[in-house]
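Presented below, as structure tokens, is a lone chain in the form predicted on its own.
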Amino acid sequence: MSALGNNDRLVVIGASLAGLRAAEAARAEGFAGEIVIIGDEKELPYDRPPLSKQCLVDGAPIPYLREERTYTESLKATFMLGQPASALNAAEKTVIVGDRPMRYDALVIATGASPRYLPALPEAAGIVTLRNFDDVARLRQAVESGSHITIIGAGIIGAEIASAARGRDCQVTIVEATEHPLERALGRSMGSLLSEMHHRNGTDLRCGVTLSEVRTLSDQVTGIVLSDGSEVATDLLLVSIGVVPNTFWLQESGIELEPDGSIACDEHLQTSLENVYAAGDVVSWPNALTGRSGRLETWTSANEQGAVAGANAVGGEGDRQPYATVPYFWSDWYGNRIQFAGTAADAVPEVVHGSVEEDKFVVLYRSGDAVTGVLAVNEPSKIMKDRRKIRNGATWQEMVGHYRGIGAGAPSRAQQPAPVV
């Protein structure tokens, strides 16, 4: 039940998935007061994962999260779009929107993150990032032209865009500074194994090199020079090297920030300020299920955190719920569905089901007798069950025994870790 009254106001900064879920959860909690959702873009909340998937590949329209009438009929929320918040005054319980203060009784910050940019890049056409729907139009035009696209960063988004571009017969080069792509997310062996998909599908993946020079002609990018001296002709240069939390507007607010700029929250997603909560890419919090503190830049986490933050923001002190999760993300590369739940561990993971050669398998990660993570390639029916098992503390013997019971698959590479190159 809501602890805020009918005359109180919940303000949500961020017209995103996390922000929308916060507002919906507040209503579900019984909050009958005013809800104001503030967003820096002019669009109503839309889904971001399709930007590098359906929108880029198929030209799909803006993937709005809800029908517009939902916001007035059931959510009963007021939107202030195209008007980013610029400051927070905790003492007066106000946020500055445009040029005027907006009072709040409870506040949820869900401002997300922005693409990390390389500061030495010149001002030239053809150098882009991908974060919102406006970016998709520029990328899609290049992808449709069959041109040469160079991607800086072999992470999830870079890989998805490479896949989309190869599907339209573009020449694609990926430049990755580390020797082992996706090592932090999937571990060295599995990150290297999945990266083989790029080579098999005609993408030129270059690891262990960095960008040294960008060449332009008439303010249009024409090519790059890498740290090993090699040159790559390119019509479009996409920078995909991670994101930074959108907290620059909070620098003078007194809110506690982590060294990476994210908002420090407790297990209830409450910030260091009274009646101020946060959700999504902007949050760093202690995850009791993994024993780690930090951020999760995933759709699933934004969805879950938004609901918890919204309910806790309007609920009573004794009704607040902690947020703990088994992390989960998915990605689509070259027609393959890649899913991961949990965290990668130091021990070499084991393929327990299926065939690596056929790009259809399940991998388990362990720490001692505990299963810490599961990677599934083209096995969508298994991953969510395994995620629940990890959450419930299933042991290594239990999960391996389950897969042995349904067949171990091809034994050649399937029983061996991916080669480290």
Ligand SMILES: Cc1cc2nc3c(=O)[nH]c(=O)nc-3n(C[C@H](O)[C@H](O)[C@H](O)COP(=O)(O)OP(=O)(O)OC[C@H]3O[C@@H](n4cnc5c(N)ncnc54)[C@H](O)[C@@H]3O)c2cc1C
Contents of the next structure:
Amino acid sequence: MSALGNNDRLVVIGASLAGLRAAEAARAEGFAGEIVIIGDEKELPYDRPPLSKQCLVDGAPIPYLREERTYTESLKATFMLGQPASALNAAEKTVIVGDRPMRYDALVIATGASPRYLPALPEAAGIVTLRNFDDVARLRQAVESGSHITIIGAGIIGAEIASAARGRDCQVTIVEATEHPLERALGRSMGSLLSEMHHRNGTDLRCGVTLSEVRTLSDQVTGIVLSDGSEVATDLLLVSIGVVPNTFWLQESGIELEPDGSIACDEHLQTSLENVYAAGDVVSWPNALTGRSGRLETWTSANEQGAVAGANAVGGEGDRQPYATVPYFWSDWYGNRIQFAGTAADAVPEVVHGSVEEDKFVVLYRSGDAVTGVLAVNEPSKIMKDRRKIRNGATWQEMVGHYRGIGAGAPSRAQQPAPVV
Amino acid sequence: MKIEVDRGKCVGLGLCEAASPDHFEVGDDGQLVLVSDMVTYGQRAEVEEAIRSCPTAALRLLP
Ligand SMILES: Cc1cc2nc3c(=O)[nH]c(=O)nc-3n(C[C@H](O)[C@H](O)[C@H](O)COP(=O)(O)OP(=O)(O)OC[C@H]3O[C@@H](n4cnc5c(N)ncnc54)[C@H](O)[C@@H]3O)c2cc1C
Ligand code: SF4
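The form predicted together with the ligand is what I want next, because the block you gave corresponds to the form predicted on its own; please supply it.
Entire complex below, previous chain first.
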């Protein structure tokens, strides 16, 4: 139930997934006061995963998250779009938008993250990043048959862009600084295994090299030189080396930030400031289901965190919900659906189902008697069931037994680990 | 109340299944199966959560 009254105001900074969900959850809690959503992009909330998928491949239109009329009819929220919040004054309970202060009774910060840039890059046309719908239009123009695209970073999004560009008959090179792409997300061996998809689909993936020089002609990028001395001619250089949280505007606010620039939150997604919550890619928080603190940059966590932060921001002290999750993300490469749940670090992956050669398999990540993660490639029916089992603390024997069809038999209650809540 | 799936929008990610396994399940072919399309009053909150969990806005609740 909402503890804030009809005359109170909830302000949400960031008009994207997490911010929208926060506003919706506040209404679902019964909050009847004013909701103002402030966003620096000029569009109503839209979805980002399609940007590197359908939008890039087919030129699909801007993927709005909700129909416009829901904002007036059910959400009853006021949008202030096209200008950023530039400061937060917690003592006065105001945020600065334009040059005016706006009062809040509860605040949710959902300003997401922006692509990390390489500091040494020259100012030239053809050097781009992908985060917003505007970026897609620029990218699509360049990604046309016969053109040569170079992507810096073999991460999830870099891989999707490579796959979309191959689908449009581009020559594609990926430059990856480490020897082990996707190690953080999938673990060393699985990251390398999946990255072989690039070679099989005609993308030139080069690992263990970095960019040493960018060649330009009349302010247009024409090629790059790599640390091993090799040269690659290119029409477009796409930088996809991760993101940095959008918290620059909070630096004077006194809010506690982590060393990586994200907002430090507790398990209720409250920040270090009173009545100020945060959600989505901008947040670090202690995840009780993985035992790890940090950021997640996934659609599912932004969606869920938005809902928890919005409800907690308007709710009473005793009604607040903690947030914990078995992380989940998906990605589409060269027509293959890749899904991952849980964590890969410090666990040993084992293929338990299907065939790696046929790009159709399930991998469980084992740590002692526990399963920390599951990777499914073109096995869409498996992932959510295994994610649920991980959440409930299922043992390795139980989970692998299911796949081997040997039905390992449920262990006695005494042997079962206590479910992690 | 009844659940409606827009098959043109659903891409089989299974996030609805995560929120409400009693109603949704992704099959081996990646197609969403409605385990049950009827929603009782008590299930409504869970199903609404499933609908909001869908990244492609493929689900609707009909009266
Ligand atoms: C191309 C691409 C593909 C992706 N694909 C997948 C995928 O397949 N699966 C998956 O799980 N995840 C994927 N993601 C990640 C997912 O989209 C993000 O995790 C999610 O968008 C995070 O939502 P958010 O609301 O926290 O932040 P964002 O979506 O980044 O939104 C933050 C908003 O706040 C605005 N803002 C920033 N600063 C201010 C300010 N000072 N004042 C006002 N507004 C401000 C920003 O402009 C932005 O509109 C993808 C992301 C991208 C970019
Ligand atoms: S979450 Fe949406 S896209 Fe995914 S299976 Fe359910 S309805 Fe389909």
